[in-house]
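One chain comes next, on its own, written out as structure tokens in the form predicted on its own.
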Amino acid sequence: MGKVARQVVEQAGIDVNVLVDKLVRAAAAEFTTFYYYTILRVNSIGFDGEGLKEIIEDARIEDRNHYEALVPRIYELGGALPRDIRTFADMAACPDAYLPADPRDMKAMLNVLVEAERCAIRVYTDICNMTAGKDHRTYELSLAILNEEVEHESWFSEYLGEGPSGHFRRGAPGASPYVRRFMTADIG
């Protein structure tokens, strides 16, 4: 634990226990979303599904990156991940992104994907609002994740025909252009 890191955040007026809880719940959501997006990607078959695979893969790997970037900050602030994976999954800040009853219904699958991203946007907006001007490190990390989650939502909502996103392919799936600097492991 970073003693001074926690102390400075407390002195800025943030309830660090509340912040750590939000970060752990966000990490749990990223971890479970990575898992569920794996299932969604595998089930993206047929003409429509093949077009979605790469986009789902990009969001899936970036969600894993978000989890990896959040964990050090949780521990720096004196927090920890639960010892039991079931407890961890149950505390996720967002609902599970279950495969639709009819896995061939790509519109239903897209609705699952876009709603997962919308939940993530709300989670990171909340953390940014809590830490803005008070906890610079957590704010910047959350803002970086928020930027990627907004892009993910845009990709999926564009596929649903909700309008053009203005976003383009980034390159290799999982590039994490905003979160990359917070990664402790090389992501490629």
Second form
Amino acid sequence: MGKVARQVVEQAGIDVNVLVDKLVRAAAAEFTTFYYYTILRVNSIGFDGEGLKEIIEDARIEDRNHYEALVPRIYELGGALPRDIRTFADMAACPDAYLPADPRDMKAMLNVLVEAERCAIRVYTDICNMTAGKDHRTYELSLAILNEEVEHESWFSEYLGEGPSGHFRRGAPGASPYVRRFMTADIG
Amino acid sequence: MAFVKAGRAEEVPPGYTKLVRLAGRPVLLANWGGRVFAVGGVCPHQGKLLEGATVWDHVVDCPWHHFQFDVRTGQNLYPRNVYPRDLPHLEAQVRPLETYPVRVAEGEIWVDLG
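Compare with the form predicted on its own: the form predicted together with the partner chain:
The next block holds the full complex; its first chain is the one shown before.
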């Protein structure tokens, strides 16, 4: 734990235990989404060539990056990941992104993906709102993740015919243009 | 059961929710567009209280896992819309919330628990 790192956040008026709980839930959602997106990605066969598979892969790897970036902040603030991964999975801030009953149904697949990203946007907007002007490090991290979640939503939304995303997919899979500066381990 | 007093109207301004206990039962009051709705105050997903839930466009968003419900009908909107039907054990998570008739009179909110 960073003693002063936690203290200054408390002094700014934030209930650090509540914040840490939100960060652990967010990390759990990223971890479980990484798992479910793996299943969605391997099943997205032949949709628009394999274009959708590549986009799911970007989102999948970036969600793993978000998990990796969140964990140090949790421990800096005196928090910890649950010892039991089942507890961790049940804490996830967003519902599980299950493979649709018919894996050949591209629209059903896209709905799972876009709803998962929309949930993530709600999660990080909440953390940004809580930390803005008070916990600068958590705010910057959450804002960086939020930027990527917003792009993920727009990619899948575009596929659903909801209008142009205004973005292009990554040059390298899961490049995390916003979050990579928070990655203290190699992201490949 | 007749209508019971749930609070003052100014305690639930438009765009806000408030969890109250009525006859020992948690009830979530939600004001959208100036109309107050009352739904069951426990999310069926993990049985957690909906205290701190947000409301937007008639949709209540659970603060724990972001399950979403229509305050007019109590129906789960998300993740019911993406949960696969071939996993029936998930159905219990997305049960609807109870809905209760609401009356606002002379600045007071009254809820009929049925």
